[in-house]
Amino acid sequence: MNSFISKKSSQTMSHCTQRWTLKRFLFVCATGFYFQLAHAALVDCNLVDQSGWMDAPGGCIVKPLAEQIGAGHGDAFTSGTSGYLIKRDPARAIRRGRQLFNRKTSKAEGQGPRVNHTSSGDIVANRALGAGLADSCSSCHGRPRGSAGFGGAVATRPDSRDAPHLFGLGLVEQLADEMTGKLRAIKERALVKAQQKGRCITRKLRVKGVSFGKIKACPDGTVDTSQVVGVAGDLRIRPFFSQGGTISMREFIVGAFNAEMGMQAWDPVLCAVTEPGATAAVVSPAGFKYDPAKDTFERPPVCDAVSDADGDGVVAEIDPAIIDYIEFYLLNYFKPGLYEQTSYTRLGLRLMERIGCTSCHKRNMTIDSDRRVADVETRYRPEKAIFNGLFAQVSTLFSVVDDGNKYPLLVPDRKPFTVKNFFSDLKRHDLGPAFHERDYDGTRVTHFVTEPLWGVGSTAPYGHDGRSINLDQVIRRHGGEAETSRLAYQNLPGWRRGAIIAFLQTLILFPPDDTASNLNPGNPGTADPQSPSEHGSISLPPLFQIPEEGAE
């Protein structure tokens, strides 16, 4: 297999000075420093006819793949590496991750249906044998255009799965990780107390307003988890995949490259924490702490950069820098937006609360220590908006730390952050047989993580398998633990059910390329959306700090 690289070329662009504030970002945009965002899936400008590419559907990526990889995986002190850009030019790192996420790969770069050489084997042990073929992450997560949004069905079980949207994914990872830490802290305190008292004691597992049942800790160090609900006995919340199968975004990314695109990544982070007999704790460039003493992580398909160490014909095709950039992009990716609120939609929210929907679909949750470097709040603001009536407000979440380097560190503030209109408890529930699905071995999967409702107004069809055609039908499909709320919904008068649907339809995804923001407001004076050049966008190049890296 060929390596995931291409020839180098050189591009340059204007730049801004080292010390950034949001006020200066806006000044730069106002003086015309703006680079048009392209749309997924994106091809390499150096590999296709460039004539008129800015007007072509999808556009293209300015920087060749070899230059996107640069000096590869590294740290904050090694110029040109992913670690250096993430710590010193995070907006560029996010932008590069976005380009790699949407990048269309070629046969020469290793793309192809090669789960193994024969596409044969035990599908229960290796469900990737049932996966479809994609040549870009945006093949499954690319709508609205240019976004890490939703796409078509992904075949991972006989019943298939809808590809979920990835808006706000970094917030989901952080919430799940913090909740896991708090659950385990309750367990550790219970063990200490049991030893002090010389008898078994029971403690409730309640974190961020969500109850996960209770544990019984005993002086001999044993813990009875038989009354734990909604999470496995190890108390690790796994927020990814609808059944709650994966801990982190990085594991998700490496697995998706392999299972969906037939491309194998070697990753020094995941390889280190899964090395047989020699595991080591590692923090990823995006700040996720991998501790093999507490959790078991998914080992990459290959853990050698060059050779076929296992003799199975699998060699590395994905440079770890690519994984670094995509992980950081998804950590900081925009959360869904909120569309126009009226007295009718506000009634719908109150009714959801009254009939019990928000007992599982919790509206808001707070992150204690936010690892992101920026936040984007997108709302219906027709007085400022041009396309779809939406306007996004970007705010930075970092501080500048001068460590003597040519470019200073831009360090996340790690302050608390309230995730609004999230509508999930990240807990696994049994919603009855209408939601159950078959697995390849003939068993049924019965428990699924509560789907966050943000973005639900844009993501028909509904249910993790896409079998419900509209919001009314997916609500009526609820049973099991949600039976009471479903019956309460069915017993409402039609106009009140309509209010609930109307509110849910205001929880929307949006196209970043066409949504005006305080970074690029477009032309607010126009009432005509027919001119894309005047739409505005959530444009990241004005935030770039290292000019010699050129255009993306």
Given for the second form:
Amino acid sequence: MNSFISKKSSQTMSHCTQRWTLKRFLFVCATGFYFQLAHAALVDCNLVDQSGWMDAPGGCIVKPLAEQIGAGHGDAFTSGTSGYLIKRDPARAIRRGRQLFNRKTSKAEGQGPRVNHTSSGDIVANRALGAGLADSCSSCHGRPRGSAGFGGAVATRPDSRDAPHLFGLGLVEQLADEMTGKLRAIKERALVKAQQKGRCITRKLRVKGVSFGKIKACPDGTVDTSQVVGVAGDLRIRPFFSQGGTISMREFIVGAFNAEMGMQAWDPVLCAVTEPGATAAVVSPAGFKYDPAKDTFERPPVCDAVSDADGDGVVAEIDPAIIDYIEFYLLNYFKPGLYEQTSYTRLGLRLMERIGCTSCHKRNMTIDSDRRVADVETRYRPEKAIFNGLFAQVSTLFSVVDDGNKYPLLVPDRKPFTVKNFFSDLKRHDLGPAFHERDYDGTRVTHFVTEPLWGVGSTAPYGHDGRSINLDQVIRRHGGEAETSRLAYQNLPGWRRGAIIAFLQTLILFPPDDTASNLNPGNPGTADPQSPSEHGSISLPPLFQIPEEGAE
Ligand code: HEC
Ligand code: HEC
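So that was the form predicted alone. Now I'd like the form predicted together with heme C, please.
In what comes next, the whole complex appears, and the chain from above leads the way.
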């Protein structure tokens, strides 16, 4: 079974695995690639290939679920664990996370029921009643194909919520976390100053070029947050969920497995930091620091995995290693691409700056200390492209640290990284009644996080609810804090509005399996682009470090 897949992949690994850096890899292994490609919602080869004929590479996941889990959560010193692979074979860990994200799950693996056996209850208390039931993350996040993109809608609210794309998600998490740290540092410094001066003092809350209003600190240690805007009084920026509800990708992954797929994850990281009376901070294998002294996190649906000690009958269906791999995959997930720029699209960008769009949709933001191991820059390069006009340049962001283990640590450089063409301030705004959201109980949500515009050229329909059919309509729907900006847009002559739309349409998503890259440049001008070696792809297996782990 899968002889083609395993034979080819092990060949390539023997060519390439001694090389620790991308540059050296490209030098040594640029010929004789093996491409392990895949499609949205992937099946497990072992479950569907009964007669051994499925030899189209990438048509299915090579490893059965048990082998994907391997030796479990573990640490950087226990071989075969997620803790080990993330630190010593990060490209493989990303790849495995991708396979798990796309994996079709079965009832035997624990998928379902949808919330409970009758699918009934109070939807305001339990949003999951309006979510799932899907059998894969990519059922809803699978456009363009093979990507962690956009897609499905859910009825967790009366007017529904649209599934956003997850391109660049790790950058969003890092920006929000760093901004939170800086906002809180301003507060701490203000408190110290107030003590020194013996009177209340007011400080501006401005971080990474974004203003969150003001804070007043007093010598008795109290803080007045009534002038804080765009973030809750705890100064924690929650970038996930349209209304700004969740801090970290990991909480979202555990939550989505539960709410969208009916699969309960046990997670030692989130269980530890949500344990009543917990005080110790825990760092996830992907490097997110959870500090229960500063924030409250979402407790996983099951924390008594082995024994069902609390007797609620809920047992773990998702191993923590799965959460580790998906978190690491999303941390490193490539950002959206940029399609062809012309004088007309450049005019569109200038107009957006002039009429105030970029006061909220902030174009660039800089991360101080980037935890990712690689960056993918995807641009319009027709001369190098095969299917879609795009070419992706992958560069690594890690250094090799030999700690005496059989495989060295590949440690993120943690350098600053400027996130370009992002177009968000990660702030919550009130865009007026057309964007307000009704809830089932009659209440309304009025504030939503500025949707980053990267990728927006690929993701119609628009708005958190998907109620705007195209870009022009969603811009015209802006009111409230964006009223002046919207009026300025409406008053532009049609050809100038067209320039803005034309620019937005260059902010695109792409199918990774069909986009040529420096890892698999394909064969531009090919007569038959069907095979992966001809059409090119963003292919990780050539970067794998540990050959005995085999194919993914
Ligand atoms: C049934 C459809 C569906 C499935 C399946 C699904 N999601 Fe989602 N996802 C959504 C929707 C809808 C949202 C937007 C939520 C909101 O704003 O209310 C979302 C949002 C997210 C976000 C937050 C993104 C942001 O920018 O706010 C993450 C992360 C995420 N999903 C990850 C996952 C993962 C991981 C899985 C698989 C375990 C998964 N999703 C499965 C529909 C789905
Ligand atoms: C006051 C802040 C603010 C200003 C000014 C503003 N926006 Fe927005 N924009 C938002 C927020 C918040 C959202 C998310 C709305 C939602 O879905 O709930 C959004 C959503 C969008 C979307 C939809 C994104 C998607 O994926 O659904 C587009 C497109 C957009 N804005 C373009 C513009 C343009 C063009 C301008 C200038 C004419 C502009 N915006 C001005 C805050 C702003």
